[in-house]
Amino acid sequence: MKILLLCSGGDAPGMNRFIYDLYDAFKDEVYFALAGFNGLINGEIYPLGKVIKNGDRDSAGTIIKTSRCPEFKQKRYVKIGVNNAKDFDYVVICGGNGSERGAKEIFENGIKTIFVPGTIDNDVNDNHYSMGFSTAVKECVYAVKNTMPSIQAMTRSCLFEVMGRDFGAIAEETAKQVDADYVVQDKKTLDYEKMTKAILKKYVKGQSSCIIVRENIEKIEKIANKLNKMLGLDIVRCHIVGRTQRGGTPTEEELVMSDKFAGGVVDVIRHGRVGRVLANKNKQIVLKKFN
């Protein structure tokens, strides 16, 4: 048997610990698409077994690189791509949205595929848990948890952007967690009225204001400019949490749903299935079919 294994858009924490269940499941089976779609396209597929001892099983990224690959949008690159994943009797693809979608065009070709979710900002549907998104979340409550105070030494307010591209998954559940006085999930939630009486109900207590707020819906020194405006303060700042959402060490319960993942991707090859790998709500793992 041979299986083909690429990680695509993103990177997830918990890849690495995925990446090598796989390879302690099949051991030389298992062969690599170099950074994803672009490796598949460009025929950079090498055994994993050349990789494996280079890089830490429970360290976040991914040893066998990702990148996002629009050219997969095209038909001719969809054609070369299956037809180097044809001398395999099995491709795993773990990614977001997006790599669901060039999941399904190399399905519809014939080639036994399965897509696995693997990504911070947990927006792919009909899936409630994606690889990373834990830890996403850690990072962005430590960045938090170790700028407010110093913001409240100054009697200042602070807006933190974090990642989630189009959905507002790790802004909700950092402002839960964090305890924040607003969260901006989406463009219907950026209220500067609402933003602004946030801020005035602690400051005149002498206290300070958190507000989440999920990127790509306004850039974030504009929302602070506005609000410092509204409020003929200037006491909001503003801290983008960045990159280091990806690159925190994996939680507990991100290996634990790694380690579930790659299970349910050994079933479904040893029981010879075909179909996508999901978490469903309880955590489990559930097999359904693209859609």
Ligand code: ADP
Second form
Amino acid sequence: MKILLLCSGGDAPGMNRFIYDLYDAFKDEVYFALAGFNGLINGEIYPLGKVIKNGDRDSAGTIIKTSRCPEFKQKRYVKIGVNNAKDFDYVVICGGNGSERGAKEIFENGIKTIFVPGTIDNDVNDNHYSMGFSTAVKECVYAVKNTMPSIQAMTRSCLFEVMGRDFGAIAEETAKQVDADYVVQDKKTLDYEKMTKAILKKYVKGQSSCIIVRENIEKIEKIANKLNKMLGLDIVRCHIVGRTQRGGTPTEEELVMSDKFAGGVVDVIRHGRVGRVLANKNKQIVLKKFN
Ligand code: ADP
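Given the form predicted on its own above, produce the structure of the same protein in the form predicted together with the named molecule.
Full assembly next; the chain just shown is listed first.
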């Protein structure tokens, strides 16, 4: 048996644990394509044993590297990738919803393919949990908890920008966990009237407010400036949580989920099946067809 593994798109905490688990299960049968679809089309394919080192198992990042590969959206590059994948009995792809489309292309070209959700954004269709989400939220909660005391000391308000690209899951979950005063998940919820109302409600009582804002909607500084203007005050500050959302030490939940995903993949391979290894509402692993 020869299994080819690759990570694609943004890296997500938990990917390493997943990689090590697959190595434990299949040892020298596992190979990897360096930095995702780029490695696949360039033929940069190596035995996983070459990069397995003790100690990296529970760290964030991915020892097999990941990247974005816009070329893979073109049929001629898919053809090259598929040609290189033909040497393998299975291709396992870990990434977000973009990577899932790449995985589907490979599958539709006759390669036994398995897709696994690995993205902090938690934006994979039909899937309730993707590797990285719990850790990203933990880092956001940490940032809020470590910023608000200083904000409160001056009776200010703070906007926290969190990741998510086009999907508001990190913003929504962070807001829930920190009991935020308002959350901007999309263009529709970028409602300045509601935000000023939420800020003033606290301000008149001498209290601070905390607002969570998803990235890619509007520049956070611009939102803060507009709010200050509308309030006629200079109390709104902003904080971009940033890359710690990807690089944070995986949570216990993360590691458990990575183990579960790996277990699901091992099971699917041992039964000779293909498809998307996803998590259902109860965080149990399910196999679904490529859409
Ligand atoms: P994520 O997988 O985290 O959502 P991206 O959306 O950036 O990240 O997608 C990662 C990679 O998946 C892209 O750089 C590209 O190589 C591949 N990909 C995305 N969309 C497609 C598509 N429609 N067809 C083939 N490959 C795709």
